[in-house]
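Form predicted on its own, single chain, as structure tokens, below.
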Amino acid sequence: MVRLERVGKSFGDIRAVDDVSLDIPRGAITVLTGADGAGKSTLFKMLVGLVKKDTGRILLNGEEIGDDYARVTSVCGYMPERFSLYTDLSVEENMDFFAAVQQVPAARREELKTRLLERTGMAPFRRRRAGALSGGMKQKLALSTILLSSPQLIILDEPTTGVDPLSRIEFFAIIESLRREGRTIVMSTPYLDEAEKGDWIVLIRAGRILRQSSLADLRRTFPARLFRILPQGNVFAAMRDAASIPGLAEAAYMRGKFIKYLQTGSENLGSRIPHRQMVEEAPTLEDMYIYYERRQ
């Protein structure tokens, strides 16, 4: 549905987005994941015209949009990272205001508003002031307001940051139901376990894409073996000693009381760490991100 070709953006000496090419498939959940400052928000803002790109092309349904961002915004609902609704208005008043802004026909407005509030579980709180909502409820209200225009493309910038675990589950259930309806969803998250829920995953660091693929393909093509090592002594001392072994320090990292080791050569250097246990395991998306990040 949307394609970015060699898109770039700088802010002074900072290269926020560096020659990014990206496909956002129709009817799927695309997730951009990476640390803060990776360029995720800047990419989204360029998509909807809030920030002007320096280089590259953005295409919608195979046609370059140029400076005509109305072509994107007419089919898009954008939810920014920060809560941007009116905290002094009630849930229902916010919905009424955004329905008017989005020119929802008056005949449909009440029915659509009620249906969206019920769908997101916000109907019992329709008279509560938005500023008094929990983090998760604020995000569900924000999502409800952008759904008023029935967008085919939904852009969500870190929608679950600062949201409690139960609300995250509820939010993703709503997102999945939208995907089943055929909506195209692109979202960002700093949480790699959340990113695994995407149909298409984009690993991004320092404005550059490390990898983009389905989770199944990322796992199938991952070029390293992962070992979880329980050292004999203190894990910090074991990591310090590992730094003296050529080729090991850059392939090992701590997770709790364990050391994880990514083997890429024929020799298992992790076995040189005095250990009580060493087990090979399937890599998570976090492990894969660390591998590709270190090689950039």
Given for the second form:
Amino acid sequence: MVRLERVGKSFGDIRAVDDVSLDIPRGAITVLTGADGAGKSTLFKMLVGLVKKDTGRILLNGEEIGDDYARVTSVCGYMPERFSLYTDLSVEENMDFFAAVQQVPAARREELKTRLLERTGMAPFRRRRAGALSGGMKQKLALSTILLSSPQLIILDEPTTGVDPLSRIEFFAIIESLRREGRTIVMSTPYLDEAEKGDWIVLIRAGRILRQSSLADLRRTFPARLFRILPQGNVFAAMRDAASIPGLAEAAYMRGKFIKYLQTGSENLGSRIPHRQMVEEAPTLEDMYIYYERRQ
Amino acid sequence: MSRAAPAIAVRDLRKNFGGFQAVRGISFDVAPGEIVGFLGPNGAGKTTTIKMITGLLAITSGSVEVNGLDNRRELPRVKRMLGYMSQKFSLYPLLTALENIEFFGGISGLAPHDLKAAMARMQEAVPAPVLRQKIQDVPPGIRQKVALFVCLLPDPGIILLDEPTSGVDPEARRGFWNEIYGLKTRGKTLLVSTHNLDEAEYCDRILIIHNGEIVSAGAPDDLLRREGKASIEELFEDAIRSHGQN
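Show the form predicted together with the partner chain, please, because up to now only the form predicted on its own has appeared in this conversation.
Time for the whole complex; same chain goes first.
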């Protein structure tokens, strides 16, 4: 639905987004994930015209948008990282306000408002002041407000950051229901386990795309085997010893009491770490992220 | 798991705020040298429980023993055994990292040469330009590192961390957990509350708390096997749903 071609943006000396080409498939959940400062928010802001890109093209349904951002904003709902809710207004008043701003026809407002609040589980809290809602509820209300315009493209910047796990699970379930209706969703998250649930996963670091693909394809094309090693004795000492084995330090990292080792060559260097146990595992998205990040 | 006398023993602990029961009679142990993860939605009672263990919040009923000492009768001694990092890291935002350490080292009665050594360690751990910035201006990952450092200044044997990794990016989280694991290898006992379910695998045991009650407890792998679940997320969701919504 949306395509970015070689898009770049600098702030002074900082290259926030570096020559990024990206596809956002229609009717799917696209998830961007990476560390803070990776360029996720800047990318979203360029999509909706809040930040002007320096270079590159943005295409919507195959047509370049140029400076005509209204073409994107007329079909999209954008939820910034800091939800823009009026904390002194109630849930219902926020909905009314945003319905007016988005020029929802008055005849449809009540019905739409009720349906959206029910859908996001916010109906019981209609009269509560937005400022008195929990983080998870604020986020559901913010989502409800952007759904008022029935957007086909939904852009969510870190909607679940700092939100408790149950609310996060519920929020993602709402996102999935929107996808079932055929809407296109693009969101960012710092949680790699959440990113795994996306249909299209974009790993991003320091303004550059490390990888973009489905989870299945990421797994299929992943060029390393992953071993989880339980070292004999202290894991820190084992990591120090591992550093003296050529090629091992770059391919190993610590995770609690375990060392994870990514084998790319023919020899399993990890087996040289004195260990109590060594098991081959399917790599998680975090393992793959670390692998590509180290190779950048 | 070790059968040594528990580092923390919580028995039938309750806390009411007016008519609201925040913690409803929970019991658990934390064994010496163990990392226990405390998982639950917002408002489940994690912070309230941790605060009752530290003595910051009065207990309504039940008891907390720390290394065999009742935390109400022996509070000053218990406090010396505990390190506590609160949810909103209580650093002074207008001071730099080093100034915060100097301040907190001073009030925790650290000898001058120990304080100097601590500041030298901090200088090794954090890049110099960041050390000179006000703590409010440094990235959350660094802030959290400094807060942990401050909490460890008096060298406590038992460390309580309340959501230390919320709002911190994955790389900083992994680094932080490796530090936590390093503390365990030095014999420390840790109780860590978290919003990040994937962190359960760093823990020896997890406690899932919901509506002030413990709804699931055990080693993560054992729980998954016992409940026939593929992931901690599934286990968590199921434990919470089967005990009713808020």
